[in-house]
Structure formats: C-alpha cells, structure tokens
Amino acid sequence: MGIGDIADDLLRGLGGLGSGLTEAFSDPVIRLGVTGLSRAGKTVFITSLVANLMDRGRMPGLRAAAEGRILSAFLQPQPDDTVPRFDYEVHLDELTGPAPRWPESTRAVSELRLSFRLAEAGLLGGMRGPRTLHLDIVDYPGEWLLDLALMEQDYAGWSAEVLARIENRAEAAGYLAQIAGLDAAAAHDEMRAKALAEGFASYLGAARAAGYSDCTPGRFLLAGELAGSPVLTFAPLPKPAEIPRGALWREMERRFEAYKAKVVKPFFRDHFARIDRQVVLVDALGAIHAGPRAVEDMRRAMAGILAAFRPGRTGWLTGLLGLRRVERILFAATKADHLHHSEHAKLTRIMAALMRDAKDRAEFAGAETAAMAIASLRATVEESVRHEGRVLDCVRGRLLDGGREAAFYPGELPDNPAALIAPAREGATQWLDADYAVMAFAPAVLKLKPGEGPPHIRLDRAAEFLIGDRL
C-alpha cells in the first residue's frame, strides 16, 4: 500500500466516523443494495417492492404490515445528491399502464429513499409515539458487482484465467482468432490495442446473450462516459516469456490496474461498502435453459464475488464508526411466475444449492442468508391443460413476442438439485435426460384496487427477511 492509499483510507475513515456519529443521533437508515446478473429483473423488483410497501394490500407476509404497525410509507428526496434518483414513477407507469411493458435494464447506480412512520409493537406502542425509519434502496448493475472480484487479481492471473475459461466457447472464437500468434512482447500500438479491446467486448456481449455470467470487466458492456477511454482499452493476452519496456503486454497490464483503481475501487468505496442488507436476483431458470455450462458459470461467479460483501453483523460501536457490514443477504430466483406453483419449492431448493458456497461463506462470517423463488410482478395465471391423456400444470400469459395469450408447460424441475448441479460441475455440455424450456412473457394488463400494489409472488416474504426486523 502506497502513501496515497494510506491517506485515502485515513480520510475515508474520518468521513465514515462523521457519518456514523450523524446517523447515531438521527432517524435510523437501512441501505438495501439490489443487484443481479443480466435479465434478472432488478428494475421490476425495486418498482414493485416500493409500490407494495406504499400500498400494502398484497403484503400479508410482512409482519409489520399485517399487524398494522406501518402507519404510512412515503417517498422523500434521497440523501446522496450526486447519485441519480431511481425513476420509480416512470417505471411504475411502464408496468401498470394501459399498454404495460418491461422497463429498460439497469445501466448505472441509482437510489431511492422510502420513509416509514411506524408504531411500536407491544406495550411500548402505547407509551411512545410513532418513529421514523428510512429505507435507502441502491440499484446497481450486476456486471459491476462481478468486477469487485478483480480487486484480488493481477493482470497476468486474470488473463490466464479468462483465456482458459473461454477456450472452448463458440462465442469467443473471433477473439481467440485475433490473439492467435500475437506477440504481446511487441511494441504497444494503440490501434492494435483498440481492436483487441473491441474484439473482447464483442465476445463479452455474445457471452452474456448466451447466458454466461462471468462477463467482466462489466464496464465493457456498460461503458457510459468511459467509452473509448484507455481505462476500457485492454484485453486478456497470453503472457510472453520476456516483456520489454513499451511492450503491448505492459500497457495492457497498466490499463488493467487503472481500471481497478479508477473504476472498481471508487464504486466499492462510494456505494457498495455502505450497504447493510443485500438482495441478489438471479435468473436461475434462464441459466438452466441455457445449459449446464451456464449453470456452473453462474454458481462460480456468485461464490467468487461474495467476499466483496464483507458479510457479518455490525455491532453498535462499528456502526457508530461508520464501518458497515452486510447483515442479511437474500438470493432470489426470479420469474417464479413462469412455473406452476407446484414447482416453486424445487426452484427454491435449486437456488439454495447453486448458492451453497456463497451461503456458507456468508453464514460463517455471521450474516443471515436465505434463498427464495419470487416473481416481483406476476405476469401469468395458472391453469391445467389436458394433453395426450395427461393433465399438465401450465401457466398462461401474454407472450412478449407478438402479444397473444398462450398457455405454456415448462416441464418439471428435478426434485433433487444434484441432478442439475452435478453435471454442471462435471462440465457437461447439455442435460442428459431433459430440456428445460423458458418462455418470455409480457406484463399483464392490471386493474389494481385502492390500497393494492402490483401482484407478485413472495415479495412480502422477501421484504420480511430483508427489513422486517427493523420495522
């Protein structure tokens, strides 16, 4: 650690001390981080959660709501003036309007503050007046979450790991052809570096579309204002035996370190390190549909990044000093409405098995974890269909492609998660005894009653686990 790092950490510690002291003598705040891998439904989750916390008619599993202790819930200006506000009203209109549609995916950090007026439970309720609790919801792309694992790697190790992982992937054929025979010890040439970065970014986009999770560096897919900058102009290369000054390898190595220092570390410092509770949304059904390699890739990715959560309980003194740890982590398999309810318990068990390594590490550090199958916005209804002498448990919804109504039978998930986990770990290229279909549904046209939020599956239980103890 250099002098600059020490000074930066010292100043940050003093800032955290001030923040901790301020919070200790003001209304309490929970910072809930919401993230997930591509197409997991982060924006829909936050929008539906907030709508259902404000109109709690569909939240019987949230104990404070069921007991009538939430007197009111209302939106307030967020505390971080430099972070974009989560566009809740626009997204709610998109989901519940006369022609509902799914919102655009998360592309940057955003934040929303929801404040509660709460009555105390039990005897204290009659002795004390209402109290206030603020819920600050922080939305950030899952691709940025995966980048946190880069902090523990150097360029040589990262390059070797990436190239070994992608050598048999069809999506990587173009990039691997680019670097075949490349002399990374040759003098750096900016046009060559740019072409390599573009080739690797093209691979990452194709890999994400194919259902893979290990699509890092994440800013290659969500470049924003950094597009074209040197900090995004690098790619993994085979390490040459001799590396002279001015070599292409050395410049790529320098830019990799700059990406960690100037992109990943500020995100961790300014946003991630301040989170108290975390929900990780996972499109487990999409990974299962994509095949064993996608399932194993997702399992490894989630296990590898958990160290960045710094899980564990935050004591009174560490909280006062502004030292945060993630106390509760929910791993939620989304799109449960794509399955009949008879399959939900199987999906939950599969989710728990996929997250086992991450869960064990978190619980060892003192954090509480849970796995759950949810649908943030229910887009289907259930029905039984007779087909070839069998009664099939189906779901019916409006298809995303074309908008027509259709019933869909997704098949049965295995009772034992090992039927999926074992072949995925062993490197199988396809499922031996079944294919798992998936269908893309559009949001249903809704007619909400006063006091009701959008329909969902287990969003109330997810809220109870994440924040119920503080309500």
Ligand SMILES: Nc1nc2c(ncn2[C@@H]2O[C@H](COP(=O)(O)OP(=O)(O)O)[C@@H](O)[C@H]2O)c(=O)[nH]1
The other form holds:
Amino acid sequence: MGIGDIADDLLRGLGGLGSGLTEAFSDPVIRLGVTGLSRAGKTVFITSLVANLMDRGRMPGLRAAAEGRILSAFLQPQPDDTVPRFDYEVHLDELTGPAPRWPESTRAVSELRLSFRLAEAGLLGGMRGPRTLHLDIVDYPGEWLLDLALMEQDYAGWSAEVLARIENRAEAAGYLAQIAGLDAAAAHDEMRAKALAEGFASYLGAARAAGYSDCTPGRFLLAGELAGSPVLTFAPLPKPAEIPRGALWREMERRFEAYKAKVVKPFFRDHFARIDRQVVLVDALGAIHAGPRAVEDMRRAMAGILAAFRPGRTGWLTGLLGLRRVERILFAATKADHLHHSEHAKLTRIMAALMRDAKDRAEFAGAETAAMAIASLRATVEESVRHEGRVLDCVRGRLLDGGREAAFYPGELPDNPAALIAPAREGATQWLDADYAVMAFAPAVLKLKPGEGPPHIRLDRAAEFLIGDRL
Ligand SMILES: Nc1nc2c(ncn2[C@@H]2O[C@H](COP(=O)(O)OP(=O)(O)O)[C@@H](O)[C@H]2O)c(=O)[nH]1
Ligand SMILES: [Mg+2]
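Moving from the form predicted on its own, what structure would you give for the form predicted in complex with the ligand?
Next comes the full complex, this chain leading.
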C-alpha cells in the first residue's frame, strides 16, 4: 500500500465528519475482485454485470435497483494508472453485436471503475441528496491466486509434491519421460533447463484442458511479458543425493525462489491486498463433465483459494495485509444456462457442498461466503422434448461448432452432491452410473429493449450478495 492509499483511506474515514473535504476524496470505493481459472467465465461475467448495472431492467434481485435507488451508473477512468483497463466496450460489442461471439481469452490483470449515483433510503434520503459510490472491478487469473501455496514451500518440497501428484496423470507422461533418468546433480545447462520448463508447461496446458484446476505455477500458462525469462524457466525435479555447486538442481531452486519473490509476491501486494469483495467463478459443469479427478482437483483448488482469504493466515501474507480482510466471497458455478432450470438447484447444492468441504479443509472462518449457480450471458432457451415416451428437459441454442440450432439434453445431476464428491474424493477415475455431457453454445443473437441489459441467470442475486449492502 502506498502513501497515497493510506492518505486516501484516512480521508475516507473522515468523510462522514463533513470536514469540508471535496467530494471526490471522500466518495467510498468498493474493490471487487473477479477471479477463476482461465475459461471459467471472468470476461463474460464482468461485461454482462457492468452492462446490467448500467441498464437495470433485468436486475430485480438487486434490491437497490428494484427500489429505484440507483439513479445512474456510469463508467469512469479507473484510479490505477499502471493497470490495463478492462476492455468493456469491445467485449460488449463481441457479445451483443449482430454476429455475437465469445471474447478472446484474456491473460492478465485488468480493471474498470463503475460509479453509482445513489438515492439515500428512508428519511435521510430527502435530507441528504444523492451520494456516489465507486465500484472498482479487478479481473485477475485464478492461477495466480493458487500460486499462494508456493509461498510456503521450498523447491524441494514443491518438486516432491508436484511429482507425486502427476505420477498417474496421462497428461504428464511426456514430462515424466523427460525427467526419467535425468541427473539433477549434473552441471546446469540452459538448453536443458529450457526444454524441461517447456515440457512442464505443456503438461500444465494439457492438464488444464483436461479439466484439472491445480495448474501452478500460474504464469507458466499465462506468461505474458515474462515468457522466456529465467523466472519461468524451471520445473520440478527429483532431488539428487548430492548437490554440487553449479548443478542443474541448484539453478532451478534459485529460479523457483525468484518466481516467488518477483512474480507471486508483487501480485499479492499490488492487487490482492486491496480487495474488499471477491467472486470466484468456477466451471463446475466442465469439471463434472471431465470426471471425478477433475472434481476432486477443483475441490482442492477451492480450498487453496479460501486459504488466501483466511484471516488467521500465517507468515508474509499477514505482514502484507495486516488486519485488512475480504468481507464477502461468492463461489459461482458459471454457464448454468447449459442446464434446464429444473437442474439449477442441484448445481447450487453441488457448489455449496464443495465450498463447505473447502472451508473445512482451509479451516476457513471470517468472510461471509455464498455459493450460487449463474449464467452471465444466457445463450440458450429451455425446451421440453419427447423422447421414447419420456419428456426430457432440454436447452436449445446455436452450436458453437457450425452455428446450427440444436436442443440438447445434458443429463441429470444427482440430488445428493455426495454422489459426485465422495467418489471423486475416493479417487474414482470415472463416474459409475452417469455421463454428464456439456455442449459448446455460441452466444445468442439479442434484441435488447431500451433499459435492458443482456439476458443472464441470477446475475442480480450475485450482485446483491457482493455489493447490495453498500448500495
Ligand atoms: N453458455 C455460456 N457460456 C459461457 C458463459 N460465460 C462464459 N461462457 C463460456 O466460457 C468461455 C470462457 O469465458 P471467458 O469469460 O472468456 O473466461 P475467462 O477466461 O475466465 O475470462 C466463453 O468463451 C464461453 O464459451 C455463460 O454465461 N453461458
Ligand atoms: Mg478473461
């Protein structure tokens, strides 16, 4: 936190005293973090949330909107000069233009400020006149958050853990072959280090594509301007008995520490430390489709994420954050428009059960938490189809592949979440009696009426939980 921020906080604290400060200084700010693994739906969520906060016709679940207390909502330049602006207008055009398409994958932090003019509720309203509230939305990759676990590990511990975890994963076969018989005590050689880092990164990419969540170090997947630099040119190795000077192992160890100090730490200091409210987007349907191992891995990843928000955390994070804490955390299963609404409650229960497990695991207490099933941008309509004498609850949409319209039956989720979570935890490799399909739909062509944002499912409830108390 810089001097400027501290001063700003002090001023905010004094704002209510009517001390003659200009309004611009005393306007309160909420920082909302939006995270999730790549493809979880962050970009679509932010774009649709902002559009629906500006045009509130589809936000009855947001109390301030329903009660008419939001006089206006408008975009403003964000306060952080060195963070890229979230490309709202471009993404909105992509999603709601005449030939709608999903946005390109984004790779780094970005930020957007939405400001509200709000009428005060009740008696005070008439006396005080409207107030202003700024919502700073920060989009950052969930992979970076999972890197937190690295901070408490050394290279030897991390290597051992990763190698044990990937031992039986088909996606890791290539990398494991690369290190079989490798002598980590041999002299460091940059070409070899580079080949190993590339091999490990390609494993991570394959694991992510197969639905696994725990794909750290996070920057290996989203390298950005660090691509090819020594902080990203390391990989887990079996520890040799003797480690001579100049050994490959030693250089890898040095780079692992550099990654922690120069990549992970600055992210937590500059972005994470200032968040007030957090939404974690989870492609739960994708993981269920990928199978029990992906579900188990997702449960662990959720625990890892909660650990970052635990107030009683130890070590350097406490030093960094002090008493500051995130007040509310929402775990939202995205893309619920893949299911008929009759299945939504089951998806919500699965999220809630995963979250409860993650909370136990992370010994989490503190922030208020909630689990929901949402769709940021609804791409389907519901349809009941008669099939072999049965009525199936389907969803209909335009297929991403080819653009044809089709009705789709995703299968039935279990009533009891334990039917998924227990086999996943016990290490099952496939679901016994069910097959959960997912289908890729293209965004629908929309005809929006004035005052209406893009169609969604429960985005208003998500907004109410995240910021409703401050509106
Ligand atoms: N059907 C549907 N698909 C979605 C929704 N949100 C995201 N997606 C899909 O998920 C993909 C990734 O979304 P994106 O927002 O780019 O994820 P990010 O990498 O977390 O920013 C998109 O390209 C869509 O295919 C949604 O609300 N409904
Ligand atoms: Mg994105």
